Amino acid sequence: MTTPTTHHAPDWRRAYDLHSVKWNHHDRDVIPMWVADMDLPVAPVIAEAIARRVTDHRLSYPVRGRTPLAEAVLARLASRHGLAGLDHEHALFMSCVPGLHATARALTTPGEAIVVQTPLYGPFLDAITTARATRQDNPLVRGADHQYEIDFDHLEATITPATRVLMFCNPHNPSGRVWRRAELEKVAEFVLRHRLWLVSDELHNELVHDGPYVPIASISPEIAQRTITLTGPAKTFNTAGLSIGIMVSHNRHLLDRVRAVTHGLVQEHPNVAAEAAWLAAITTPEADTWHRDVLALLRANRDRLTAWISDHAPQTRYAPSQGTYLAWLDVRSYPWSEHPADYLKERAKVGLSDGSSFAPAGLGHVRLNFATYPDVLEEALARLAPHFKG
């Protein structure tokens, strides 16, 4: 049986997926290293299942409430993270997106504001704009390593009395950024000083290299009674086509305001399919297994990228991804950083992201996936090469 560790993809049209909108957005000839998707197989034990779900028949409603998965999530949540406290009631079943959209309906009416640290993940620019809030951005600054830090004093400066909420991100995509308790013991600060809503994506939680990686609804009693945290196996286990994930607060009431703005239109239970994998992806040694398969194989890809950075693109700036599989490069000193993405897929014919869908600080910036098999990588970095010379 392959393992993510020794799979590989000698030739990197192997790496192709038919039913993959990320092997499927760009012409073949070329290399997709864009959307959060992995390259790599899922587990084993998870294939199996969902395959074990299909063929008992057991493709009925399924339970709510306190369920196995359920109670699985909230105890692996507990006790890996210290997101302890937290029973049934206090959570809710949606997939990320959805759930950016629907806390910004719940806690803010029209005209309301909410502010973000950005560079940030287009579907929280997105969930602002359609819940008809004003955006309030509170850019992140580059320290002396090149690593993001959120401007203190600008978000004192960024709040007004219409701010409502704020947006936050942990790890940060696409900086990859892991927050260290410091800086959310001071976002935490602030947000109750201010008397805000917090909701917190912390999607990638289990994919971080240089840790620890600390929920902020674990900071303080008063903070998690303000905090909405969004989380789900989509990126620690390569399963987002199964769109399922988990919205968990302290306080009901927060989740009751999401529960009136989606009644109806997003279904309160997950998916059988989804429900089976997800409960196999945290109950299992052999995923466990497989999940410290892959993490050495997304370090060992983020340390090649940086060193290959370093070689080869000097004028990039550029700051090791602390978490996440993401890699975000600054490219504004080369003459091409207009429009960098269009310009390495045309070129280098390597599809990234390109920052200005990350705000306005995003420009000059693309995003690099380097969740993918070490052949793909580097067949991406020697088509890269020439257009990074200095």
Ligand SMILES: Cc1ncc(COP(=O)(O)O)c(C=O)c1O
Contents of the next structure:
Amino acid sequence: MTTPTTHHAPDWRRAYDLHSVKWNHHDRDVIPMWVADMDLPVAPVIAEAIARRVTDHRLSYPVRGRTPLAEAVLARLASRHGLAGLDHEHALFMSCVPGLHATARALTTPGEAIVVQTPLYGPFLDAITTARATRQDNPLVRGADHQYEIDFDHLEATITPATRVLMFCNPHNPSGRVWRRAELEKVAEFVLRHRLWLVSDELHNELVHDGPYVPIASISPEIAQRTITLTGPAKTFNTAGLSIGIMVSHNRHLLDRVRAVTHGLVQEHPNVAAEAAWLAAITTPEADTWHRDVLALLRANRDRLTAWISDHAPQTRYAPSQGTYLAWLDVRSYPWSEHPADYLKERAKVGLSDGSSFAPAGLGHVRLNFATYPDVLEEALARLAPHFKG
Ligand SMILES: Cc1ncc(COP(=O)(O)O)c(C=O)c1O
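Since the structure above is the form predicted on its own, I would like to see how the form predicted together with the named molecule looks, so please show that one next.
The complete assembly is shown below, putting the previous chain first.
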């Protein structure tokens, strides 16, 4: 089996016949580069693990507690990322979006507030609204090389006595920022000083190009006690449809508050096919090799996009993604910037995510998912070029 980097798109238009929302959302003549799925096939070892689970007739209710998957996930968080000291009692299996909703509801009462750094992945915003909490936006600001930075002065001024939670995203969707240790230390200091809770979505944590990625809960034992971290295999191993993830916290009482919200609504054991897939993803050398190859492909695509922007779209404000496979383009200098994704879908036949769904700070931006085959990326860039000339 060849690794994904050696593939050209297998006639990418045929993908319209598949089940994927990414490929079925637009008309057939549009190249979809919106929702965060990769166009690449999953690692064969993952597909085989799922198939084996079925052929071995192991689809019954699974054991709970200290399972091989729980142990493997927690061991990987400790050994690869320095997030140590967690055992299965510090973990709940749940994919990330339900985790955002559950934590927003568990940690606030209606009218209390949650502060976020915007622009931000839309489901955070939805989770806050659905919890009937007040959202407090602290817009990110462009620093050196156009990279986003957290405006800590504005953050101080934004929160109120009603603020209970800071929701965080690292690596950050949509910008691809990987927050540096010094920045995380300031966030942690802020959270501790104001006695907030910290919910950190770290789903893209193994899609890092310019690292290191540092889990914020690893900064100090004090911040670990106030943090819930969400992660999973969905982005790294391209298994979003398996709906599996994990919520971890060193503070078991905090997890109990979440459990009180999810009890009876979210299964306490993971789906068994997803369990087999995630275990294969993090315990086999084949999946490791796949992961390395995919990271190389993504980095090459990112670099190609960066060069293209500098050559063909100089009016675009953009900073290369340090992680994720998402690129965040500020297109406010173009005449079509009011509804940029609609315009580019109609005129360039490329389907991007409109910045408006990432809070007001996202207006006039588009998010481009570059997790595709190089030849598909080239075709998309050729289609976009006339509109970005300025
Ligand atoms: C930051 C972030 N969190 C959560 C999700 C979705 O997570 P899940 O599929 O585990 O619910 C995504 C998907 O794009 C994401 O980018």
